[in-house]
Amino acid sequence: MKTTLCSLLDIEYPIFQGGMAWVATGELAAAVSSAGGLGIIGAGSAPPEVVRQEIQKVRNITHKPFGVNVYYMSPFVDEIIDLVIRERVPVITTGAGNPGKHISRLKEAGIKVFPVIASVALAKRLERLGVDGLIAEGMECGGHVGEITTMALVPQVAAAVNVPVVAAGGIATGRGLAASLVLGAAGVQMGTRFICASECTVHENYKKAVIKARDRDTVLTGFPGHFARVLNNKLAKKFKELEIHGADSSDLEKLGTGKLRAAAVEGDVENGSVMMGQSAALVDRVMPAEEIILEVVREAEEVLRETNRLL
């Protein structure tokens, strides 16, 4: 299965692993890249020395291309950009902000840039600035979300731009990959599915929570412009109570501070922020990253062959 994404990034399969903060470490990124996808380190709000250590982990394990997700709400964003340029990271994805001010420097360094976008308008703007591709992420995803579903967003973005589009949000199986290709995407990004990769170092309680989740077990918490999809646990219910009583954004932000780490590292899946997408119900076991990728690709190929028989 080869698309324009594969030739552009020198990867075997058109599958990105989501750059999830506290979850997407060097171990996971290296495993996904070694298996032929694009593994991505989640920089989150970590300082540059921590991100540099994760980059080194990947390079100690594989020589395959990999990426770093740059979180634009991080207090270290400029330093992280300096780091990925200095380290010659092959690809970066970006989220929670517009990377426009850094694109020329990244391109000069030979780094491929794939921003996460949630609207056609931003997709067009970033294409004009010279990005290499776009990740069109629907609101089915885990973590921070936009307002448009993957099914509606991806074909609109694909029709509006001339760079490769990666579909994200609610995708965890080969059927999702096949559907995304039919919608006009050149590949997919999966986050929730890779939480349950053997190589993912997230706490076992987090993995078990994903496997246990059903189709309606995630909710949106936060405030306009900063909504996040998480498991509907005790913390999520506290968010809802504050919202009902008219809490302002600062109160909600204070409640959420440190809660992702509490879930991902410490394993507190009741009082921590367990970010996962609506695709969690499709994840039923822990598997090596390579097996996840091969299973997804095989199923996508079968679905596309079956679809072809309808003609």
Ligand code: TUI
The other form holds:
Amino acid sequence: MKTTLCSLLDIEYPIFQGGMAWVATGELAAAVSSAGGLGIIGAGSAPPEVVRQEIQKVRNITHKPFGVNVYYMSPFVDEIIDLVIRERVPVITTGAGNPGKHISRLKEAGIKVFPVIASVALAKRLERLGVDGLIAEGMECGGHVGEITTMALVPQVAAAVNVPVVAAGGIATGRGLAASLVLGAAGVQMGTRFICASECTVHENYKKAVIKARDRDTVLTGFPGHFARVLNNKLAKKFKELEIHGADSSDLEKLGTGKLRAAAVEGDVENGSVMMGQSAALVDRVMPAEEIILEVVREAEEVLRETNRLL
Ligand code: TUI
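For comparison with the form predicted alone, would you give the structure of this protein in the form predicted in complex with the named molecule?
So here's everything in the complex, that chain up top.
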């Protein structure tokens, strides 16, 4: 299965691994890239030195292309941009903000830029600024969410721009990949599915929570403009309680501080923020990244062939 994304990025399969903060370390990114997808380190709010070490880990394992996700709410955004340019990281994805002011410098450095967007307006603006592709992320995704579903967003973005579009949010299987291609995407990004890669270094309790999750087990918490999809655990219920009593955004922010680390590193899946997408219900076991990629591609090919028989 080859799409424009594969030739543009020199990868074998049109599959990105989501650059999840505290979860997508160098080990996971290297495994995904080695297997022919695009592995992506999640910089999150980590300082540049920590991210530099993750980049080194990838380079010690594979020579294949990989990416770094730059989180635009990080206090270190400008330093992370300097780092990826200095390190000549092949691809960056961006999240939770508008990367417009950095695009010309990244392009001059020869870095491929794929911002995550959740609206058609931002997609068009960023295309004009010269991005290489866009990741259209629907609100089925885990973590920070937009307002539009993948099913509605992807065809709108694909119709509005000429650069390749990567579909994200709610995708964990070959059917999701096949559906995304039919919607006009050139590939997919999966986060939740790769949490359950053997090479993912997240706490084992986090993986178990993803595997256990059923269709209605995630909820949106936070405040308008800053909703995050998480497992409906004790912490999520505390958030809901505060929201009902009209807490302001600073109280909610205080409750959220450090909670993603608590879940991902310490394995506290009751009082931590266990970010996962609605596709968690589709994930039923831990597998090596390579097997995930091969299974997803094989299933997509199979269902596309089946679907073609309808004609
Ligand atoms: O970034 C994400 N998902 C994330 S980031 C994250 S880290 C975190 N840690 C603790 C608490 C909360 C978050 C967890 N999940 N997805 C990419 C994404 N970006 N989705 C939507 C957007 C987005 C939103 C607004 C992109 C651009 C944007 O622009 C607004 C503007 O400035 O125009």
